[in-house]
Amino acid sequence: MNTMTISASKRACILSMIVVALSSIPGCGQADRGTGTGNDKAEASVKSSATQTSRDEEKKGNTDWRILGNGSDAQHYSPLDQINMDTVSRLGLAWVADIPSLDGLSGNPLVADGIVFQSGPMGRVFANDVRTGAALWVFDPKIRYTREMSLATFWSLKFNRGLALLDDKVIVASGDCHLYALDQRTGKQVWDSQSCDPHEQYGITAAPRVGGGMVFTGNNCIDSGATRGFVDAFDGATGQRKWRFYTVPGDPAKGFESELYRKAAETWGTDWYDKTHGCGSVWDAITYDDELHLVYLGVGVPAPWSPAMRAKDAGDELFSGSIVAVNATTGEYVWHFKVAPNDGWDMHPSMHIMVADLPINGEKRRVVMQAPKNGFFYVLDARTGEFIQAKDYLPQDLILALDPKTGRPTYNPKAQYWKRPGESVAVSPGPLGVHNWMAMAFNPKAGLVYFPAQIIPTLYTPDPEAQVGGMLFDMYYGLRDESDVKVAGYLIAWDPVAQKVAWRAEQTMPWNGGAMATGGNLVFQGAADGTFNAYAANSGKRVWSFDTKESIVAAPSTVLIDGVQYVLVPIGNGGSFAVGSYLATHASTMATRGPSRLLAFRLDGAAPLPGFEPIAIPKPSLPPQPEDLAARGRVIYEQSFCADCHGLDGASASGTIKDLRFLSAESHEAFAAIVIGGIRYDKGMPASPQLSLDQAKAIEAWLTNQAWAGYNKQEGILPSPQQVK
C-alpha cells in the first residue's frame, strides 16, 4: 500500500489558509507530493486546525456532498441556487486539477469539510482542496496484475464508478474484489476487506454504498455465466462482513442455504446448473433507504443471453433481471420485482435506483424509480415492490406492451433471435440499453426526473464460442446504411406521476454523462462530445455550455464553500466508456481523449483550461492484409472478449487499454506471445491460451486493416474498393 501525502508543513499551511483566507499566508503554494505523513506534533496541529475549520465552515453555511446522489434517496439534487437561470451565464472555470490516472474518471465527486474526493481505476483515491484544487493526498493500493487473476478482474481493474464516505472514512473498491477504508484527512488505510475472489470470474467496478453504519458492495462476472452473483455488507468501522445475499441459487447438488434459494432454483428449469451458474451480477445499482431501512439491488440477467442456451423450461430465473429489496441489517429477502423475465438481450435493471415520495392517485407513496436498459421508466412501491406504473420514453422494438397490473412484458416475436436460427437479428435497444448506469437526477420542486437516454440498435448473432453471453453483437449497426434505426442521444425530463416526457434535449451522440438538478432551476450534465452543459429544468433549453475538450460520463456535484457555490465534474480519457469501449470511435474522437482532470466552476471563474495534444495514428508497420483473413479475425476478436476492452473496431478509449490501431512493429513481432502467451499480463493484458496461432494471425490481420483504415481516414486518403466492401 502507498499513500502519497503533502508534507506536514504544507498541510498545516493549507488548513491555516482555510481559517484566515486563501492565499494570504506567504509560502502556501501548490501542494507538493511526498511519502510521509509528518510527526505526531504536526498531526496534532492538523487535527486541531481541522476542528476549528469545521466550526468556521458551519458558521458560514458550508455544505457537503457526502453520498452518491447527495442523500440516501440518491436523487442527485441540491437546493443551492446561487447559480441559477439569471446568473448561470457568468459561470466560469475556477480551477483545474490534473488527476494522475491514465484511465478516465467516471465516479460522482464527493465532498466533506472542504475536501473533494475522487476515485479512479485500480482502487485509487485522490483528495483535493475544494477552494483551490490543490492536491492533498493520493491513495494507491499498488495492485499488481498476476497470471492467476480472472478475466473479469483484469477488465474490472480498468474502471471505477465512485466511492463512499462514512463518518471519517473514505471507502473505495478495487477491481480485484477488495474494499479499502481510508482516513479522510490523511489518506491512511484503516482497513482492507475482500468481498469476491479475483481468481474466479469476479470483479468490482461499482461504487460502494453506505447506510446504517454499514458498507454495501456488489460484483460482476462480465456476463460470463461462470459464477454466482452476490452482495456483501461490511461493518463500516471494522470492515468485518455482516451478511451476504446471493442473487441466484447455488449448485443444487450441494443443497441450498435456505428455503428461499430452494424455491428460487425451481424457477431456473430442468438441469439449469449444467448450462449456467448465473451470474445475476449486481454491477452497480445499490440504494440504501434510511426511512424503511431497506437496501434495493439491481440484479443483472443470466448468461448465456440466449434463452435457447439455458434450460428450455425456465421460469423467472430468480433473482436475475430483478429489483430486489433486502433488510439492511440482516440481508434477508423482503421483496422482488421481475423486470426482465426470460431475457435474451441483456436488458437488466442494474441501473441507478432512486427513492422518492410521490403523489400517486392522490395519495403520497414512497416509491422506487428506475429506468433500466429496456426503455421503460418504472415506479414501484418501496415497501412492497408492488408495480405501480411504467411506460416507454423513447421508441424501442423489443417490448410490445407491459401488463398494466403486473408490469410483465410481452416481447416482440421479431426480436427473439433464438427462434430464428441461422439469422442475425437487429434489435433496438441493444446491450448498452436506452439508459445505462449513468446517474439520474430528480427535482422535487418540478417533480421531474432527468437522465441520459440513447438509441443504439444492435445486430445480435448467437455464437456459442463467444465468451460474453454466448453472443456476437454489432453495436455499430445503427451507423450503417442498412439500418432503418439510427444512433441518437438525448437528455430526458420525465414526469414519473403522469408517465410522460416533459421535454427532450437532443445531443450529438449517445453514451452521455449523469445528471444533477439544483434549486437554481438548472440541470447540469456532461456529454461524450466534451461539452459540460446546463439546461433549464422546466423547458430543456440549453442556457450554458463549456467545452472541456474531453468526454464526460460522471455526474457532477455542487457545494457551497465560504459563500461561493462550486460545481465539480471529473473528465478525461476513457471516462465515457466505463462499461466497455464498443462506441469508442463514435462516442468520441482522438481530440476528446485527453488526460484525467477534475474541474471546478463558480460564478465569475476565469481560470484557463490547459490544452493537450491529440495523438495521431501512425502509419502501420505491416502492409494491408487479405480481406478474407481479416474478416475471420474480426469474428475471433469479438468471440474472445477483445472487443470489450479494446473496442469493436480495435479503437479503444486508450489510457492503459491500448488503441490497437497504434500497434508498433515490436508488438507485431511479439503478437502471438502477447495474445496467447500473456507476456504482458503485468501491464493488464491477460492471456488467451485457448487461441491457436492461426487464430492469432487472423486477429492481427483484422487489426492491421483497421489501423490502415484509421490512418487513411486521418490523412484524407480515400478507402480502397475492398475496404468499402
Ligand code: HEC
Given for the second form:
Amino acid sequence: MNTMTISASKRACILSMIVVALSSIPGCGQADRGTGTGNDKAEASVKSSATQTSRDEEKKGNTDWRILGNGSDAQHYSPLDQINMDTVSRLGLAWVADIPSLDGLSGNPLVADGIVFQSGPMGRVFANDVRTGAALWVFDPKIRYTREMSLATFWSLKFNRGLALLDDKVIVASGDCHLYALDQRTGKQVWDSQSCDPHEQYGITAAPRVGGGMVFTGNNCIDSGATRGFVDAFDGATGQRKWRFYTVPGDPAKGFESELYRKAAETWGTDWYDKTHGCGSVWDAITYDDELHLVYLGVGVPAPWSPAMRAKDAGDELFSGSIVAVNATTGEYVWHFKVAPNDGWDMHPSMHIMVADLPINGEKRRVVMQAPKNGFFYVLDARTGEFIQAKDYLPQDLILALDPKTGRPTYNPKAQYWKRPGESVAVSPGPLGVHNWMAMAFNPKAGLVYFPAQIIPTLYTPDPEAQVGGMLFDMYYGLRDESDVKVAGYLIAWDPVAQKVAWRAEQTMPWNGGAMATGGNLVFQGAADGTFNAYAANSGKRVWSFDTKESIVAAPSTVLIDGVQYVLVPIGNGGSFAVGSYLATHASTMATRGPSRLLAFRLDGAAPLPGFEPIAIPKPSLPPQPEDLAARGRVIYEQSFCADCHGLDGASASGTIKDLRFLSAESHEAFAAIVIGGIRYDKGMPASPQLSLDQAKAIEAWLTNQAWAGYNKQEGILPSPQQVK
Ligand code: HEC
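Having seen the form predicted on its own, I'd like the form predicted in complex with heme C now, please.
The next block holds the full complex; its first chain is the one shown before.
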C-alpha cells in the first residue's frame, strides 16, 4: 500500500503531494524486541543524582548537569545556592560564546567535567569550556538535503531540542532520523544509528533520553497522519537497536504483531487505515524513571486533526493522545492514560513528563506530572497510570469539565469546528497550547512546579484542502482587533497537591522558555522578549533580569565549578515554525532573531554582550499587488505548509529559513522554480510540485504585499552572522 491511498481520502496528504519519491508505509513487521539482558536497573549507568560527577571533578566539589532536567525524574532542579535571594542582584555575564549554528538553540545545555555541551539543528554539537566559554570542538555530521527527503525531514532538520550524555559519550539526534554518539572529550563519532526513514514522513526534533544503559528516541510526522509513530531504544555502548514500541497499530490488512495492537486497532473505527496511519508522534516527551525502570512516553494526537476526516465511529484511537509507560528493558507496554480522546485541536500530551514523590491524601505516591496543551495540569500514579487529579490553571474554553474519577474531558460543543462547515470558530487554546514543550521545573522544598503558560486563541476554519489537519487555523487571531481574547504569557507556579496557582508572573508575550529551580530559592527562566529572569520561588517576585536581546526557548542549567556557580542559557530562536515565527513579526522588539549564543552568568560577572545591527526590509522590487489576488495567495500559502517554516505572514523566525519579505528581484524571477520546482532544495527549501503556476503567482502577490507592509513600517530583522561552513 502506498500513500496515495491516504490522499484518495480527499485529504491533501503531504507525502503523496510534495515528496517526490513515493515510498511505502514502513513495514509493520514484528517490533524489534531486545534480548532484555544486561540492562537491569542495577546496571543503570545514569543516576538521578543532581550532581553526578567524575571522580576528579568531584574532589574539587565541582558538579555536572549530565541529563536533561538534571536527573531521571526530569525536575530541572539544582540544590546549588551560591546564587540566592541575597546574592542574585550581583549576578552578571561571565562570558558569551558565539555558537556556529545558523538556526537557533533550543536544548537545555548539559555539563560534564567542566565542559558544556549544546546541540543545534542538523545534528550538530558544540562543546565549550564552562569556565571561559572557549570553544573546544564542534561535531558536524555534514547532512545534505536531498530531493527525496520527506517534508517532515526538511522541517525537522531546522530544529533540535537537546542532547544526552551517557557515560563518556554525547548522544545527539539529527532531523534526518540518525542518532550519533560522540566522545565527550574529542567530539569524535563513536557510533551512528538510524531510527526512522527520512524518505517517509518522519523526522526527529526530540532530544534523545538515556537510562539503564540505553538511548531512547521518538520522532514526528509533522501531523501528516502518513506514518506510524514509534519509539526506538538503542544500546548506549554500541548503538544497536534493542527494541521498538509502536504507538499505534499498523495496517490491519497485514495482521497485528500482538494482541495489544489488535485491541488498539479496534479503537480506531471502521476503515480507519484508509484515512490515517496515526501518527501518534512522540515529538519529544520521553522520561526514564530509574526507580520504576519505566519509560514514560507522551504520544501525539491522530492526524488529520479534524475528526470529520478520521473514522466516524472512532473510539480512543490508541495510543495516540496518551501518556504511555513501557518497560525500559523490553519496550513492553505497561499502562496508558488517554489525555485527549476525540481530539480535534492537537491537544497532545507529548510534553515534558516529570516524576516526583508527592504526598497525596496523606500518602506518599510516586507520580508523573504533565501540563499538556489543553491547559490542565495532570497528576497520575507512576506505577499504574491511574488518574489522581487534574485542574486548569489559566482560562480556556475548550474543556467544560474533567470527570473527577477518570479524567475524561467534556468538550465545549462550540469548539467543535468540524460540525460547523463554512464557519470559523475561535477557540482558546489553539495548537500552540496553554503549555507547549518547554521544560517545567520542580522545587521539592517549596513543593511547586514552575512552567511557562500562555493564552493563544486560534480561529479554526474547516478546509479539506489544508495540508495539516483538514482546517486552516489562524494562530495570530489573539493579536487581531476582532478577537475578544488577547494573547498573553505567564510563568506559573503550581501546587500539584493542592491544585492551586501559588503565583503567576505576567510576561510581555507568549512562547517563553523552559524553567529551572534552584536551592537558592530562585526560579530562572528566559523569555520570548529576550530577557533572562530570576523569580523568588515562593512569591513570584522578579528579583533579577538581564536583556539578552534575543528570544529564549531553552531551559537554563546550573553547575558549580571551582567554587563558582554558573548559570548557562542558550539564546537565539530555533529555526522552524514551532519555535517562534509566531512571535517574530509581532514582538515589539527585534528580540526573536539573532545569532546563536551560549551565555554564562556568575556572581560579579561583568563580561560585555556584543550587539548586532538589524537589517531593514528593503523596498520591494515589485509594485503592490491586487488585494484579492493577495488574499487568495494567503490561503494557498497557509494550506501548503509554508507557514510552518516561514511563519504565517512570511516573516521567518531565524537563520536558514529566509524571511520572505526580503525577496530580491532575482528570487522573484525564480519564484516558481524555487517554490514548485524546488531548485533550492539543497539549502533546505522543499519543492511543492502540487502547486500550479497560478497558485504560486497568488502566493507571490501576497508576499509582495507583506513586504510592502513591513517596508512601510520600517521593520527590520537581525541576521545570524555565523554559519558552519
Ligand atoms: C521545511 C521548511 C520550509 C518550507 C515548508 C517552505 N520553505 Fe521556503 N525556504 C526554506 C528555506 C530553508 C529557504 C532558504 C533557501 C535558501 O537559502 O536559498 C527557503 C526559501 C524560500 C524562498 C526564496 C527566498 C529568497 O529570499 O530567495 C521562497 C520564495 C520560499 N522559500 C517560499 C516558500 C513557499 C511559498 C512555501 C510553501 C509552498 C515554502 N517556501 C515552504 C524553508 C521552507
